[in-house]
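Only one chain is shown below, in structure tokens, and it's the form predicted alone.
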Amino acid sequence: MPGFRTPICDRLGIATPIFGFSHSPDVVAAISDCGGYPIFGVARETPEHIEREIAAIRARLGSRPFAVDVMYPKLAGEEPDLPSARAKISDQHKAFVDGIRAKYNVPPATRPNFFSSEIRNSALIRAQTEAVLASDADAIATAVGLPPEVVAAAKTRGKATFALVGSVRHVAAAKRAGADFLVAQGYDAGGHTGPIGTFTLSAQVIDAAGDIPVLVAGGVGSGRQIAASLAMGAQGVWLGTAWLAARENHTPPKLLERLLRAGAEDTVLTRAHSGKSCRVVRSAWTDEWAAPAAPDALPMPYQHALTGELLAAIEEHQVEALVYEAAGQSVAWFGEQTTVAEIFERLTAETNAALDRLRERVARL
């Protein structure tokens, strides 16, 4: 079926303004052969692992375009290792997180991950960012933050930019800074996500952007809301939590069954996932964190000091009532698990039945 197509297409080579984030190369090679616009995710990442996956990910796409998200979060501490933090830490924390791991029999993780061996700091984003400005990646995506220098560097190595905003008065610094593309991310997205709905806020930075392209994301699920940002003038949509049921993801079992069951209630805005308001889907670990005898989640890189260890140990050996992963409430629209390419079908036949019913009852008016 023909997709539908913005004057952002024509900008970016790209056959449907569907733009998809995920931390999975077999994703973001997906999204790319359907058409759309991937964005791979590496704020979970090295340096290193950020040059080899990139160079991978070139590879596969050829002369197609992709885009780089880097996470710029302000941050409580500055220390240079996961000691020098875990040494800042309350022994009442590291209480209550070994009371979790002794409640649930979480066995001892074999193997680390980046929670556990990483602890983010200026330093780290930095590199971070250098590995990104210095690879062939089309454009470079700021998140959780919009440094004005990052997006002079891309300017200048002819990067584009995307500029992530929670709020209509971020859009102003995204201008100011020379951002080319705006992604309105509203209250119904996964990850780190701010206090105003995906419909309300993407209004508002429509209209704010003037000539600045703006995508919509947070909650977009199905054709009809694809069609709803259309007509609310954006020129595309910013998917992520789409993909997590895709068989490209490679979701582990038990998260994926958590997944499969959840509608929009059962997301969740917790600190305890990084120490920033973050949507992941409901679990014991969310519940454990909200209960009243439970101590304040501490503040970012800290939360992860605490519990990168336990997080790696939960995800190693799927610990069922415990895993998590952020998302947000368009896991409503994903209950059985598919491809990449059938979700694009189905959003494509979606927005186009939903953009024909448009003109027509318009005709009628």
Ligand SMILES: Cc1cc2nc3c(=O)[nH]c(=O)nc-3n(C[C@H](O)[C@H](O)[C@H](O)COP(=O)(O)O)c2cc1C
Contents of the next structure:
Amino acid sequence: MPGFRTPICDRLGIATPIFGFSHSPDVVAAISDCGGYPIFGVARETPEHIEREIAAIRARLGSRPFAVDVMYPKLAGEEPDLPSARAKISDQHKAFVDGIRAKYNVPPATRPNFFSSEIRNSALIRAQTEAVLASDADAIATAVGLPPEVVAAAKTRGKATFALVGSVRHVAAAKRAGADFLVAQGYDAGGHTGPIGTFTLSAQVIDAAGDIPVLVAGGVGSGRQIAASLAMGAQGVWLGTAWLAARENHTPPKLLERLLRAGAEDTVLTRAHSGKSCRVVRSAWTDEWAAPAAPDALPMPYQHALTGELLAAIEEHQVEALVYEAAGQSVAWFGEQTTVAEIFERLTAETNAALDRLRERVARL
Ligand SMILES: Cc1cc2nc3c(=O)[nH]c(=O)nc-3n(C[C@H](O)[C@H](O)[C@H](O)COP(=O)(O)O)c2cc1C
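Could you output the structure for the form predicted together with this ligand, given that the previous block was the form predicted alone?
What follows is the whole complex; the chain from before opens it.
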């Protein structure tokens, strides 16, 4: 595969500086097979599951590197379990969610998922972190917050650290903590994201980062954007939405259809997913929560305590109107289901073509 390289490739032992975030072990393995750097997201996993999954990924990847990503959100409360969190939720909120269930005829879930069985609290996040630190993953990525003690603990275990930053103000904290790599994740990105557009954020973060390599995340779906990121001084790109369209992600059918049809204007920032601002592909779920009569979404972790069971049912039964997933404006570039290898081939070929065009067409005066 004709790739492109930057200095970070030698430092990390990869062929091409395309970093891929995914919750799917099959996507993680395929990204590594293509010479990229995979990041396995475990924010939706229990500590026991994390331990097993990381061991299985290591067995598939051999000595090739991968990172594991943990979320460090500020929480609005510390409940020990789901029932005690649910007990704090107003009847108005419960009635609103029951109304959505009835309106769309959602059958009950027959199997639990993370959101219908776990509550996010500090103990869970600590246990997730310990599972990652105790594993032989090569690196840890910190999102939605950057605890310096996690960076320090990773270093003592010989792990590299990636810090996702959504504002140039976060760069100083990441430097102080000793992060090895920065990921400038802009407004365009799928998942929890801040208000600053990727193009603006990346240039600012690259300037502030000094010698720390920066990766660009948010809205990247084409090689021209990769070439632009390299031109700005980034050493690579970090993609999340792209892989939802890959067969290796095993995206359920109705959700896949929605994602493949979506254009850049079909994603929305909503608090209705987790209680924090999160970019997802628009569906009746986000529309219902955006309606004038809808209550405000609850802060994290209460929103999932309220909606987890219904979301598990919507996912299991693939309720067409309501299915959604975190997705960035990059969704516009993924109109058909392909494979991770095909995505890599397109991105690397487009990047090289864009770099060639720059060399041919842009002359210094
Ligand atoms: C389905 C999905 C889930 C995500 N979950 C997380 C997460 O748990 N932790 C994290 O750091 N980033 C998460 N992200 C964001 C990615 O790390 C990445 O920054 C983002 O996808 C880049 O923008 P893009 O979606 O336009 O490619 C998620 C993205 C998607 C699409």
